[in-house]
Amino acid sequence: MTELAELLQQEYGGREYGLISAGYAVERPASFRVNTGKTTVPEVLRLLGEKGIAAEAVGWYGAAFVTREEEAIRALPLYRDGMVYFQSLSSMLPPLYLAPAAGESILDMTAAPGGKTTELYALSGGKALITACERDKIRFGRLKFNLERQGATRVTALNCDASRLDEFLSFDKILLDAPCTGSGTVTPHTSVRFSRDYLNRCMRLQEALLGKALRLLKRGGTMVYSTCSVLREENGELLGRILPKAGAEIVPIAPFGGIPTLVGPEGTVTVCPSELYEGFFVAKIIKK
């Protein structure tokens, strides 16, 4: 048994560990989001239908679809024109829970490659004031490319480490999709780099980013903390240590219908790896 498997079994016990293992063993179909900032869902479905390409709707988000024909879609002008964006279903959740609105100042702390940033932009009708940070230069280039392709023209992109942002800044809402071990993303053909040392390094980075986020967030403001990990140390246990000291608390959220979940901290959502979903964690937080 690998080190990751041993830790998951310790944290979840036999039944839920079995569900996680089963989720790791399946190859997920591709999923995409219609970019409603550029087009409409009926228009994309019409264009796909003309090419005989099948896409299955996702009930909890009208812009989300699952397909077995990813390469065929990527070959179409609608993909090159930024009318659709390939993104895992689980990673579409944080912007939905953050619920951006016109006129709000929003920070996306670790934004590359831009899926969540452009989703925030589309959800706000292009009227939120979004700042997107990415410290890695190569990934920042990818972020800029996707912002341009998706038509997210009002996003301010910064090639910087969000944990070092000047604290004279303040935001109404913050999305922190934190760097993590990726323990929710295992498939039959991909694995994750995992060791106790790597987990500890991820947690130190998560703690630094979360602490900064809570200092940049306005009083009464909301943030969403998410990871593509199902390890409790990176999720609920981290929040339990940091939030009380920062005068912040969890705002209860519930999973959207049909999404498989694991037992997690009350008011948060831990998505179980499955045939459609990566393992994922989402918590909504308010600063008092």
Ligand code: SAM
Given for the second form:
Amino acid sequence: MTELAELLQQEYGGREYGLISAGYAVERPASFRVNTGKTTVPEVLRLLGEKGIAAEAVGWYGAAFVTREEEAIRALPLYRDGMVYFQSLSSMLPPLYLAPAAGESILDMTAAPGGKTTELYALSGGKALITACERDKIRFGRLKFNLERQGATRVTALNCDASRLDEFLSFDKILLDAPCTGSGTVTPHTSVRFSRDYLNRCMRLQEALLGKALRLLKRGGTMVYSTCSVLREENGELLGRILPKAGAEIVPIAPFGGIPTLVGPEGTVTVCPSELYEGFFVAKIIKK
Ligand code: SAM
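Could I have the structure of this protein in the form predicted together with this ligand, to go alongside the form predicted alone above?
Now the complete complex, all chains and molecules, led by this one.
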């Protein structure tokens, strides 16, 4: 048994570990989001229909679709024109819980390649004031490319370490989609390079970024913390340690209909790896 499997079994016990490992063993279909900042769902469905390409709606989000025809869609002008964005279903959740609105100042702390930044932009009708930060230079290039292709022209993109942002800045809302071990993303063809040492490094980074987020968030402001990991160290345990010290607390959220979940901290959502979903953690937080 691998180190990751041992840890998951310790944390979740036999029954839930069984669900996780069954989820790891299935090949998920591709999913995409219609970029409602540029086009409409009926228009995309019409263009796909003309080519005989099938896409299945996802009940909890009108812009989300599942397809077995990713390559055919990537070859179409509608893809090159940024009318759709391929993104896992789980990773569409954090912007929905953050619920960006026109005029709000929003920080996306760790943004590349930009799936959630462009989703935030579309959800706000292009009217939120979004700052997107990314430390890695190559990934920052990818973020810029996607912002442009998706028409998210009013996003301020910064190639910098978010943990060093000037604390004179403050935001109404923050998304911290933290770097993590990726323990939710295992598939039959993709493993994650897991070790205790790597987990500890991720936890140190998550702690620094979460502390910073809570300092940059306005009083009364909300943030979403998410990871594509199902390990408690990177999720609930981290929040339990950091939130009380920062005068922040969890705002309860519930999973959208039909999304399979694992037992996690009260008021948070831990998505179980499964046929349609990668493993994911989402928590909504308010700074009092
Ligand atoms: N939110 C992105 C999306 O939906 O497309 C995915 C973000 S990925 C989980 C985490 C990102 O954080 C990586 O691109 C990584 O390079 C970046 N990162 C790691 N440490 C950072 C830091 N200190 N400041 C800014 N970005 C950082």
